[in-house]
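First, one chain by itself: the form predicted on its own, in structure tokens.
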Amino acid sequence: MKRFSLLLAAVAMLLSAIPAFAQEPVDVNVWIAFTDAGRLGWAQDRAAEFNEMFPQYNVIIEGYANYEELFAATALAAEQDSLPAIVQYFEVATQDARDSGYFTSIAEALGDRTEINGLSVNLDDYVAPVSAYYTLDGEFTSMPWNTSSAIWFNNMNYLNEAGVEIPTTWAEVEAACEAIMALENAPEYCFTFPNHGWFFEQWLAQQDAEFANNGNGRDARATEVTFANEAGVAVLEWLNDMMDKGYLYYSGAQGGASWATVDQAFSSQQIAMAAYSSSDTATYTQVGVDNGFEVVASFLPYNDATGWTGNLIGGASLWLTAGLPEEVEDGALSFLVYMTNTENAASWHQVTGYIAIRESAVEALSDEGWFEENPNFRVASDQLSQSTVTTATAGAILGAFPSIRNVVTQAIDTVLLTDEDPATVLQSAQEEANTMLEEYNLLYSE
């Protein structure tokens, strides 16, 4: 018996001496809302690199078709107690993510650590608008990743032939359209934008107008939306005026479906200019090369009457699931730090057009001449860095925001396709949104 006990002890000592990398790796599941080879493939490549560097972990990236599908899958996984370690949530669902109880903040999980698994942690390196959006109650909540802004793409063949400069304001858009549409070979329409509520939010923020009360939901939980204000009405009246004059192309597609209609209209030169997300800067620049026209990106035009305060961000961030086993949480945190480090932030920007989220990445790209050779890729970063950070340009944080955004999208559709008064339509949308927000807050307010 004594010999058997000694044998067991020897085996235990031997197992304890086996290095960690020889043991079964810990799975770290990551869900993101991309399925294309460019973006999902890029993330999976980073996971493969990470797994090779840290064999004690096995990061597994799974792609979903869009944010909405991922949002629903996450809720179902939570019910089944099978959440992955990391989930990508779009920015508009930030309050929902906080209220869900699924996640813990990055700052809390990191504590006072300045490195993890030898990887340096520097949350102060993020560009100001990104840091401002994801810092809530003084704490860094989720890890920024795919950050964009709404910018303007110009078919310079049309603009040059019409003898007009790239427009910077709504009045200049109208003047440019008048010249472009007078061309002998004029496009069918002058410009377009995806009918997605995010663009309304951008034009609202440019005017330093808030979407919701309580400092856009940043001073305290938002209890009312306020977007039917003078600035909001100005947005709808301008779009309606451009539609009436035959300058604005509106396909009738709404929300996610409207992105594709804009893609088609711009690539086929049915239009001369388009508001779009900087996330597709690489694609839009290449579309011009492939179809024989020059594409130049510029800031999103603003309302002359109010001036420009700045633009807000779009995109999504990566949330860390709460209550993970320590070894899984450390693996997840390590991967988040690795995936968004300076080198990878620069690479992600170059592949997609999402902004380089770290100041160090912007500096590295500048030093290597990237922006000089690819000026379209600089536009979104410049637009955000030149923005004055206010509660309006920091972006609204409120519950039920994805649904409320859809209400705004529908209101724009109504204005563009009927003779209804923009102010009346927007006021009605605001009332509907406030009902949604009130019902949401009844569930989650303390």
Contents of the next structure:
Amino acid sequence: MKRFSLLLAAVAMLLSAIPAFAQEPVDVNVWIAFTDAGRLGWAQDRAAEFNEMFPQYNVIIEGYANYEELFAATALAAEQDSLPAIVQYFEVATQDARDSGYFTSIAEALGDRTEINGLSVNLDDYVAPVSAYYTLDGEFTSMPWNTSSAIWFNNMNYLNEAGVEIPTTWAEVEAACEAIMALENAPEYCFTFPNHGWFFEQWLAQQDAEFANNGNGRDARATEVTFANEAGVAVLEWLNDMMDKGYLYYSGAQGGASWATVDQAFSSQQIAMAAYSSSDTATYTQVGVDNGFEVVASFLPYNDATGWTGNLIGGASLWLTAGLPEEVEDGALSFLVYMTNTENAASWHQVTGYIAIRESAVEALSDEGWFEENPNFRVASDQLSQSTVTTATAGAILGAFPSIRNVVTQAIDTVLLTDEDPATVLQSAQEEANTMLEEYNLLYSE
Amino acid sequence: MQGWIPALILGIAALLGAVFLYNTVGRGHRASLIVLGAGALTGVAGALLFMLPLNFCTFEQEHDIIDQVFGVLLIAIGMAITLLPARWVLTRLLNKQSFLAVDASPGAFKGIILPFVFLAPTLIILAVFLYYPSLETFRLSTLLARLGAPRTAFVCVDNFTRLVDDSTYFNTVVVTLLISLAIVVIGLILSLFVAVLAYQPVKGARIYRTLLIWPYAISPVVAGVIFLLMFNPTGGIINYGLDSVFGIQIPWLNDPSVAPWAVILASVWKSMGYNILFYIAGLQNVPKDLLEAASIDGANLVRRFLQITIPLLSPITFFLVITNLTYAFFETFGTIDYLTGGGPLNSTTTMMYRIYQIGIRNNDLGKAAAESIILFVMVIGLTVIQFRTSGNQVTYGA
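Taking the form predicted on its own as the starting point, write out the structure of the form predicted together with its partner chain.
Time for the whole complex; same chain goes first.
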């Protein structure tokens, strides 16, 4: 009797295990470089919805402190053959991501499918500057997600009091600064920018000047950087001039640490204007509301002498690991499509200020009246959609770009804090960067 | 490279080794032939210690004079590493002395195996997590290597010799030494001062002492963040206070002559708790009767402090100098990363921080490995000098 019931129990267990086994969801690991509730939390919410809709998949999102840490974790995981299905890379690591051989292009993975798991894929729906950046060798390579542009934030209390318009060129910035700094209750400084290589690249692109050779690394692998050109020197000379006149506030922080110093100066109203990423439009607008000053966003001022061609994008994209089992790859692709569908692209834009990366999302937001109510939020997409796409404004793609950026910010640091000649400093920075690029290419090319 | 160069080098090394051992050990000894042979062999082994892995690359024709000098230096170091122990072993062998410094006492192990069995767990952990990575560092330092790259390239000793005419590297060494010196000197003087105050028998002394030790429990990174908020040139509390009281604003973080002081202040504050702890313990060990006797002899407070307390604290001071120096060299990097990021104008880029920038941020592993070996050698050198010089003046008890 006892034996019989045991057997029965065993059979019952087996029977119940079979359907469970059949439905065992496939793990799809996603590594991103956000840890804050706003962005990591948003992604995890999307994953939860996705897992609910598609019980055959289990998307797990893991956050890393920053892009560098994520890059190191990815390289180590690759050595141990335990890469996640999706990894987020920032735009300057695009060449590194391509060269690593860890990833496959989205276009290739999709093949000729126009929908996956019932989710329609419409790669043509992504806004032009975004798809231009991530289209490499004519192929849609990685999935855009958080895309921003450099814009200009104005504390209108100061500008109105000084009776100046929002500046659109470098000369207008100087004129506005003159008026603002003459105010009785003038701020400590007139304006600031994060000493992050991206801003130098933006000002270079505006003048239609390339950062690297071979069409900014888009026609063929970049073998030399060319940023010590006239346009580059003009940027440094302008910044130096503004520093000497006492208009520019330089916190001394470089790269990733520089963002917070601008936040602090702007929110405490020690400055009237700031160059910043559109990624924080929501925060910057709110800071004004909280502290009783009006914040208006505008295009990033450009060099009057050369005119404005356009601005480039920043942010990061999501890369699909090569050689995944088919069901994992399909799950990963479906999640990528889901996370960047019209509705989610719009929501991501509203939560952060990263631009709405789909034309359909922009339309939906317009219809809703979102941009009319929140004009600051449309500045970045307007700036990008009015840009002429050239190799300069598409943005440079080259190896060792993260470290070359450090060389650039170091050069800006030197120019702002010493009397050295901007052209000489930039020239030696270019030489140093060329050595880095040469060494990188030695290990990767051919 | 011509084939005769390695042969010539090894020949000279054999000759030097033989002469060295013969002169220091074997003169007039019956076994002088054996000594000569052993000397030649160890000389060759020493020369090969670095040259075999490098394949004598420093003497190839395309390398310049700096590389060749560096190669000779490496051979000399290699020979010192093999010949000095060889002399020690040979002396003991020929004089039939024991290899163990201490004679077996009642509590000692009899065999040689059992102690090693007990030591094994530690040794294995050290080997896996310390010795093996260290050897890897040596290998990496001869390569052009990136994490994730499909291949590496052998660059001989370029990673070392390129630093010779790198003015920013020289600047980094100076910055490191100055910041470390300031941290140790200011830190110890302030800590001693506070420790003496906290040692006074006042009400609530225990609470004060506990609070004083607190900063020690904070990580260098958190210290960096705290001071970043306080020192911020716009909106930081220190400038706000200075501005409202004295009407001045100090560019703490964006002036290269001021920023190192921000790092020094933060690091001193961070390490003070530790120093105070040791100084209070030291003060408790200063014999009261000695101080009493001195005061009966008419010595005033200052004199008693300078001539009795400070000399009696010298073992602790010596210990603290070494631990603080290690802290200044290796641990301030977390503070620097968050406070200044090495800037402005590299005025706070210490050697350790530079290694982090090159190796982790720029992902250039070979150069970072080479620089970390230099730092390692420097710290060893400093410690040896310290033991040699200040070690003699330390008074351990009456």
